[in-house]
Amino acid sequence: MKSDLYRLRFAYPKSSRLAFLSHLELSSTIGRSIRRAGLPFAVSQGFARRMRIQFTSALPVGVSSKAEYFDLFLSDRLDAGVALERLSRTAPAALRPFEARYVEGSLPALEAWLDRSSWLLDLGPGLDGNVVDEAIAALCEQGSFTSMRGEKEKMVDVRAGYVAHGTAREDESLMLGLETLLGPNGALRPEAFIRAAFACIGHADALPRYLRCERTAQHHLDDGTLVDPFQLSSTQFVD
């Protein structure tokens, strides 16, 4: 990154129906509220000029998050509360940043740098936590499954991706707390991985045909340690 600029990045949800966003339909909306801000953005060198952003790794059609980010550069240095004031004005509600910190222009690129994701799913009432257990290390010892992403089948390596999960009733439903890493091959879909461990078990019909899920926080992992995407709160042990 050019030494002049600054890096200011921003937490932002991704609720209600714009979770139904397409990642290219969600840049484009979020790049347009930056220039209605009028914030002094730097744009890239070459024929296509374009907005100096960077997004954490896109999430599935359909799935909302407490907190979402990207890193945009920018060509004077803001103050990042009238930055954040300002973008909050022209963001739609449901992609409103609620945070807004400098951090520094030598990290890695966002989407390969928070590797580690929580996620929370809701698979509906009537199941058992003790069949996701069993269906979950089912597919941990089968070891990979097949996923269609658009028209290509995709092979999922299941341990490069799977880190822990948790059970707990709420309400009705039974929720499924899941912990992710980004693998060498790209970012393991939870609806996908927890279909894939019913089916494992002979009970694919057992979930509900549509899961809510939510990505509930985002970290980096390094060497044992949650790093947090601000790079400001107290780092976490991982067991």
Contents of the next structure:
Amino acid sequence: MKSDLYRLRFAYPKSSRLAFLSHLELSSTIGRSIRRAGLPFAVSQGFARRMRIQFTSALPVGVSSKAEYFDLFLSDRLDAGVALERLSRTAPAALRPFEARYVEGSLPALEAWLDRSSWLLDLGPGLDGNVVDEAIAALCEQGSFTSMRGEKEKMVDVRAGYVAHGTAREDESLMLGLETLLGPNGALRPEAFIRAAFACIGHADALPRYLRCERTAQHHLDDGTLVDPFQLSSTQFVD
Amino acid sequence: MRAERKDCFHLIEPLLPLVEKPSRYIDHEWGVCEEQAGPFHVCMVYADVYEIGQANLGIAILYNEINRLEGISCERAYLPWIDMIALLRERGIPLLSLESAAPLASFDVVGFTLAHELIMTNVLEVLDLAGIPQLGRERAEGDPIVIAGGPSAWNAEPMAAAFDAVLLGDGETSIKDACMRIRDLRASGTSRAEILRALAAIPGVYVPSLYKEVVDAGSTRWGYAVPGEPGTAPEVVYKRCEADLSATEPVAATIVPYLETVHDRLSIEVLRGCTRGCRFCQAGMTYRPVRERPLGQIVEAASRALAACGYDEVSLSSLSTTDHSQCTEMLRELSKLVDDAGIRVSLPSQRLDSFGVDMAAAASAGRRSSLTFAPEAGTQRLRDVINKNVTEEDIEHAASTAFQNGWRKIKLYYMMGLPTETDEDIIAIAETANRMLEIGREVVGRGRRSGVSISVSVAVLVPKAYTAFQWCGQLPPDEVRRRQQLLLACAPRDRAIRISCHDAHSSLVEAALSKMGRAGFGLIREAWRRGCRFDAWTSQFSYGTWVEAARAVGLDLEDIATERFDLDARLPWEHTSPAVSKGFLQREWRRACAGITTGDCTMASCEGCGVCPILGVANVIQGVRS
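Could I have the structure of this protein in the form predicted together with its partner chain, to go alongside the form predicted on its own above?
Up next: the whole complex, starting with the chain shown before.
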């Protein structure tokens, strides 16, 4: 990391229709928003001169979020509030950032550092929380499941990715809260997880064809303690 | 009766998790015209998927022009991919526009771009999905007026039955004239038939239903079109031409897509038209005269649009960007502009000489992915026949300069089936590739790590309307395959040379549709009924289905595509003209047969193509071309 760069962390949502952007589409859209905002971003050297930016782990297409982050490296220090205001004007409404603070340049890359995710899934009406508990327990017992990633089959280790869950009734729907951990083989995809759980107890058809899913928070797990991306120790902030 | 205009996004929203690339259907991109109050509504359609259509500059130009008009709004629609089409049909959901998610059938005007002949079944698919009658004569009073334009409108006859009007040439002004005329007449309760007659009075607007097809001894078997009633429509409709391109906006595409499109970058149209006179090239004849934008306008537009759109690449687009008389200064100015922002400048086509390579080097800064040249033919003799004015020396200099400037991969584009072509011309393609490889190895070195490679791509000539080769038949597919085999057999056994040949069958369908008159519609509709769509997609194209469709309507594709027309025959497209005279094209054909080349009127004297005097326009060159 070049020491003369400034690392500005932004928090933003991914909501409404833009939940259907792929990770590549999302990163290109944010990159273009930054260019439109005229922020003094740093550019990598070499043949492919790209904007210096880090994103968090990819959301599955169709999954919305209340808590996405990116770190932008700036060559000139600009007031964080001014940068936030400028970017808010040039980002699509469904991706409009709501917080920005400078963080220590030496922190680990965001994608690996933010390893805990909280999810909320709408399982629709007609399901009972006990069945969900039973399905997840059966899947944990099984230990792993296979999931399709594009045209490739992938073995997912449940124990490495699953942390906890809980259910609650909201209006008609049964809502599933899920906590996951980023493992060495990548993230646990919540929809694939719950479908595998229901398949495990022979109730694959009980879930609706489309599950509404949202990431509600991301944290760093530091020796058993959850660290908020903006609640760092004072030495990790530089403002 | 016109479909009701209402937001139907809720109908497709539940389908988004079920389809590939849902971002094709979500709208809300940066730069989109959100104000769609109308009250007069136009929808521009590119009948292919979003990532192909959104990159089309023609539609982007018209979208902006119409949305600037008071009281008229313009939206976009694309053909969904096959997964979404199946879901729409399964659930009885009509095709929707992007901006308002309103049924296409609820619009006042629906406009198609005919980018190429293989898009025609897709046009029928769009109309069917929208619930708009495919035949103009079956449309009710309230149905949308269906218009078309674009590069393949120069033989619009095979689709004449589907279009209420076809706009020829530059659309900036004529689309506005047409939309305003339709709006005013609809407001006054004028009948559909009267509206179409009024459209025919607008310069550059062709109304097919006002013409009848005549087959006689002086025509081809496809006949020609004449006004059905004298005085209702012009004998010949000439194209519209923007004489002063600098008066138009250089940045067409102001919508920044989420999805990666086929040209995912800012595009500045630096000039329009090309007078190099390649005899196979339809665009070279139909976009005349040459109109260069001034340097200052281009640089100002690039600066403004990069800031407004946020792209990291700007493309200087045109038929021949390196021919712009201020090309060197343009690249110098732009490189100052983009230097520290990680922005790339790209040129879509390279001139086959050292200057072209110098310009490519200036544009690409440090990047050296691959460089593309189009010699088009293997021998000097055949290049003279097609009027591709490059010499062996030019090609070798270009290759040498490219390798010296750091490029390692060179792509070469050729055509097969050119008039007078012999086996010697085919073998020469392989020889040229080999010679370029040798030049590269001499410059870079012979080691494995030198990375020098030559990739050769060979298309099949599709004779097009308004070219010097419009009378030619296409090479029969068996002979195409024999020559392709010959080329592969004589190519050097060297891994650094790759040769790929275009599918002869899709070129055959393209050639058949390029030559036919109104009878072509029966063939296209039959092919569509049998499932043909996305014919330009290798994965979707079904030659067998096209052959069956042709048989069902009593036609033979090969027979149509390979047919030669008499030089004096009245051709099916002569009533819709880009103003290039038939006499000029006949002379060009004779010169081709004699191997005599024709100069470029932007660098030498006028060659008498007829465009300037007929349209009252002239080449606009900002500096001096050399």
